[in-house]
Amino acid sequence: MRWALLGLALVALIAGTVGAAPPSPVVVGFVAPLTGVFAPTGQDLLNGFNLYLAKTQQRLANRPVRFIVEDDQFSPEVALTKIRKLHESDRVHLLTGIINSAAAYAMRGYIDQQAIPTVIAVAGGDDLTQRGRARFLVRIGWGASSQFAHPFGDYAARQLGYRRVATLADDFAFGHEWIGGFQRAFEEAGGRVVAKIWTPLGSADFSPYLARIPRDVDAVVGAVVGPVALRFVRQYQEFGLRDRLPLIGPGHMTDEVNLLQMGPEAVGLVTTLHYSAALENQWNRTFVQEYRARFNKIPNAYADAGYSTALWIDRALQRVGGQVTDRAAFIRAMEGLVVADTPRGPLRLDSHGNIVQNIYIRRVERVGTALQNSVIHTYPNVSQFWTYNAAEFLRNPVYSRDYPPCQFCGR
């Protein structure tokens, strides 16, 4: 009798493992310009998650996911509009993307008031992690916009000995956070703006502005994003400023994409960005390896994002079982989150939910037949208040067109 029962025991654990069901899914949104201009942007960052979920037979924290893609045409309201159908009627338990600030800020509200955690991978808008940030919205891929503008403001006075410069960037938020925190600490480094240009975004001709700088400036520092960036380069250097003006600025204008289209124009170029695919650590290589196996091209910065930002979100979940349906669990497991082991470096989160990350000083080089940004030094874990105290930086105003004043200007 009593190996009977035993026997019976057995074959109903059997039957209930068998019988068991498999996890649900982890319901994942991902929200980004998959047409238009900015297209190669949003599927540059699929493709970096993608590459992750590839690696991990498509699940996070050990379950399946259910990833739904939707395509925001760069465009705030068809933003808002597709996060309502993946909250409302997807159900999503995430969402995720998300390169369009303006996009960013429309949907604050709505995700704060649904409680819908949300892993931005790339809008910088500051604000969105400063003044007014969502209670639910962290941000892991770029960072702020002046995040990375800071030390290169102070790297562009200390080490390269710059004291007179003239900004010329694209006249929209990114332009004015950008170039505000460039200045500001550029300025308190011991250097002066001494001219501030502004182009319309998306300009084709940049001959009229190109000629508004003064010929008394050490270097020029621009801030033009997107495809339009190999335009400016190149027109700088047809204008005749790249033999008597060092051209520098943020990472976008020698993104890896961009370089792939560049020449002699391109190389010395010093730029700033958190990301290299030259970044030379074991993570990144592999990452590197593995994403031209399967893409058949180089990673760039955005990339980086959107697998970054996966392998972030996996071990957010990790550290909650997997459970996904405490929303404030899950907010409370990524802000004591520290992830090492990503390929632009360490990651972990600030008080206001924001990344704070190496950002890394590059040169364009010629490497064999190639060129790519070589990391020529290192500013660890910067936060988005860089070195000032967050309370006292959040009682000024958001870097602007105006602000900080440029009294140097004319001078």
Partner chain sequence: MFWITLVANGVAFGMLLFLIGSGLSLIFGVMRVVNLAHGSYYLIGAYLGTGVAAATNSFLLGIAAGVVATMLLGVVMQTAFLERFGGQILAQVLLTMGFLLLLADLSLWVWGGTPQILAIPDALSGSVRAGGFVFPRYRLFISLLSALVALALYLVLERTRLGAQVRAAVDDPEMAQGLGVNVPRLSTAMFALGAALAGLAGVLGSPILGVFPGADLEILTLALAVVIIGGLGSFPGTLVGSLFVGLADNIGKALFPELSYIAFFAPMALILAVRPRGLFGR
Given for the second form:
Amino acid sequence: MRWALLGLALVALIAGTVGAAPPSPVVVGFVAPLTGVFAPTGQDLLNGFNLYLAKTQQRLANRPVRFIVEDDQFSPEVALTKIRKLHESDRVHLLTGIINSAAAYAMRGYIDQQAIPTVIAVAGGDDLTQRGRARFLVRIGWGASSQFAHPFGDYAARQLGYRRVATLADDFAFGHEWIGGFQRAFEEAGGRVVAKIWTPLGSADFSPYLARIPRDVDAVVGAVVGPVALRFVRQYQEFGLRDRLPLIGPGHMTDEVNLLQMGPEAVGLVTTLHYSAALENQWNRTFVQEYRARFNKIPNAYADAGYSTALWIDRALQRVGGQVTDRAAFIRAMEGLVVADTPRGPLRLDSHGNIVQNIYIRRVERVGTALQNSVIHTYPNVSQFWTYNAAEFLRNPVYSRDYPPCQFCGR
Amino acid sequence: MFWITLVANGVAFGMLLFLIGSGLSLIFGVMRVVNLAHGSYYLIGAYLGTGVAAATNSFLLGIAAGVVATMLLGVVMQTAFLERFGGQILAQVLLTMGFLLLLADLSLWVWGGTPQILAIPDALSGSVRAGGFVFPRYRLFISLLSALVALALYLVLERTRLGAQVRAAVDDPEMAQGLGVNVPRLSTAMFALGAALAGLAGVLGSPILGVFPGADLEILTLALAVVIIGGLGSFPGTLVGSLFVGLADNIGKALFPELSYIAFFAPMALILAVRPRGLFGR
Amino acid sequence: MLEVSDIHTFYGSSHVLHGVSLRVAAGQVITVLGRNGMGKTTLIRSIVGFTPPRRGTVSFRGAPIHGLRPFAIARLGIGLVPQGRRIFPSLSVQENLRVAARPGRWDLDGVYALFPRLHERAANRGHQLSGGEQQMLAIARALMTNPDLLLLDEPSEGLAPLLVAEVARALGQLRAQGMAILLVEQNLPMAVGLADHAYVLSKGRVVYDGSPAALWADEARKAELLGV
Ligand SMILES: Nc1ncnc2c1ncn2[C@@H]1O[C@H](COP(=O)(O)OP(=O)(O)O)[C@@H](O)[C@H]1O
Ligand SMILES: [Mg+2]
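Form predicted alone done, so how does the form predicted together with its partner chain look?
Let's see the whole complex now, leading with the same chain.
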């Protein structure tokens, strides 16, 4: 009995010393593709995150951070394996990163079951925060795919005055959702989508698809993302389309990394996104300057996503005193958070855990020797439900290849 | 107009495929080995050509770098590795597959995952116009240059003693050796030529197709379709097969975008059913 | 000129030649006889390097050649007329001749004079020729390499008697010009008519080494060794 008491005392003593030691770290698991075709995107995201951590001396809510980076190779299976590992052996407090929407969809069940707070930094699949959102998932870094398509449809009809457009987009979820959102808002504002052309993801040569574009339209909406956008924009010009039909679309097309390799073919393109390196606000100016100093390149929306996600997590942690012991409380803390001082403008979450943010209309301009996405119009505080009632919006199916149906196609 | 553009495009792409397919076919002819690393020459040629052209601001230097480097790569592969397994076809094919994987990883390591695209030199940029028909000047250039290369290859193969020796070695390598033809050296030379042609195609193709991880396999698949349709080892077959695949690919994508692969794999299956050795195969 | 001594040749693990030795002197015509499958073609393949012997030596004009690659052996002055002719089918007659050409007394005119029929067929592709024409082309092609020694493997095989006579005539002419010849044959009369010396191979061993006329006269041995 005496021995037992002594043992107990020793345990208490040791526990006491540990408690008095520097605060235990917040463990953050980061999952993104760091090898393969999407490695550059993953790297930009990671750079942004690291820049924020460097500014806070590797602390979040004044606690040291243990930041564990895992490569998912853009594969949902690998992502799930890495997430299990982060949860089960690294005991992370929260997860972030995630570029591939398929990976995000695949992990929903697991993160809810295990109650792992997950802050999505890029994956845009609409339903991640719409029909069937995971309780423990919020989306900060980017937004839903159709979120920045709605205002653009509105802008194309009302400001640019287009009546008839043809769309040409990647034949996968992002293309379907973005074009769907565009079509709905554009047609509700009086426009007509008269042709929808789908190109296989990663197409090398767009010429056969360009040949199918009808010539009796006011503009072409191109939603080709990733580095192949370089080729798309160039070929659009080479086949003589640029002279006759304006090209507009999502801002991935003129991503800052792509702009470096583009020339006259890009000047004048009107695109939309929630970010531009040319945004005129003090936080963005500082961000661009610090990012350039550290990585020797201009940040793109992925770099901003990493930075803003880190900032968001830091603020949310501060609200719960740096403790993630009550995970539901941590999610609630994020849901109530409003942040004003980010490079891309003010941020808050909607009732479904998705970011509400400014959507910018940008035009490519040459400034000095470099091209930039100059902001020409701002739609403030845009939610994924645009101007619609959330409940009504969610009664529709998710945007797809065939929804909304193309009632004006061929007319 | 729609059709003229499609056909012109199909021909340009087909001629690019010809450069790749003819090398594959030549190498198969003299070595009886389907060189799976052939797509890698395209990849390496494209990366090197793009890098050198960007660094020196000279498209010609880019071409020279891509061609010379892939040629050397071909020579090393053939003399240091494949020749040691002379006659062991399976071992050789496996070896070329090893090179395919190795070079893909190596390229990813050296050049990263970001797709790169070579700027079209000023003299070749822009479009040519004829009435309402607008066509990129660079694609016209590719078609003409490849046609010239095809003509030169044809003349060398069909009209010179060296060409006759190559064809003799294709027909019966042992017998050609028995008559004093240095078949091993000829094989190396053809291997080098085939690799250089693929490297050339890589540099020429990269302004329109770009170069990215996985381009090696994409191109290899198309080149295999070309030689299967035309008949492995046949020069006219390769030309016809290239144009066929180039046109079918373009027209198929434009008319039946959902079925674009079927557009040339279906005719390919049909041709093989009727002529298992390809249109011009013996 | 050619000295084959005690060679052992294998196809994989199958041991085909068991210590074969023979010699061909300058200007001599030697014939090697034997039934099917006795190793005659293997002997030729061993000499030209297609199937190098694992043991034993082959020397040509005093220097060992059994380690050399086939094209190097051919270039030393050994002309091959293989069994089955092995004409290059996608080459024209003239191209078949030109790919083999090396400088010397034989050129296109020379071989066309020896086989006028080939001249008429100069532009035809190899696969369009008759068996007799192919045989003439195979001999002419070997001559184009300007060899000092000609190896012929059953040149009369599958030919009509008239064509056999034509081939024999050409070989006689070469012999008269002093060409050294190693003639593998199953056509005994033709071989005996041309050869200065005869060997008979049986199951990879030399079982007769002597005068062709003596063999021709010895009905019992002929029957025993050649089955005729
Ligand atoms: N490529 C080969 N692989 C294995 N065995 C062979 C091969 N060629 C010939 N042989 C065998 O070697 C023996 C001698 O054949 P060969 O030299 O062609 O005889 P010949 O020319 O006297 O008819 C035969 O038993 C034959 O079956
Ligand atoms: Mg034989």
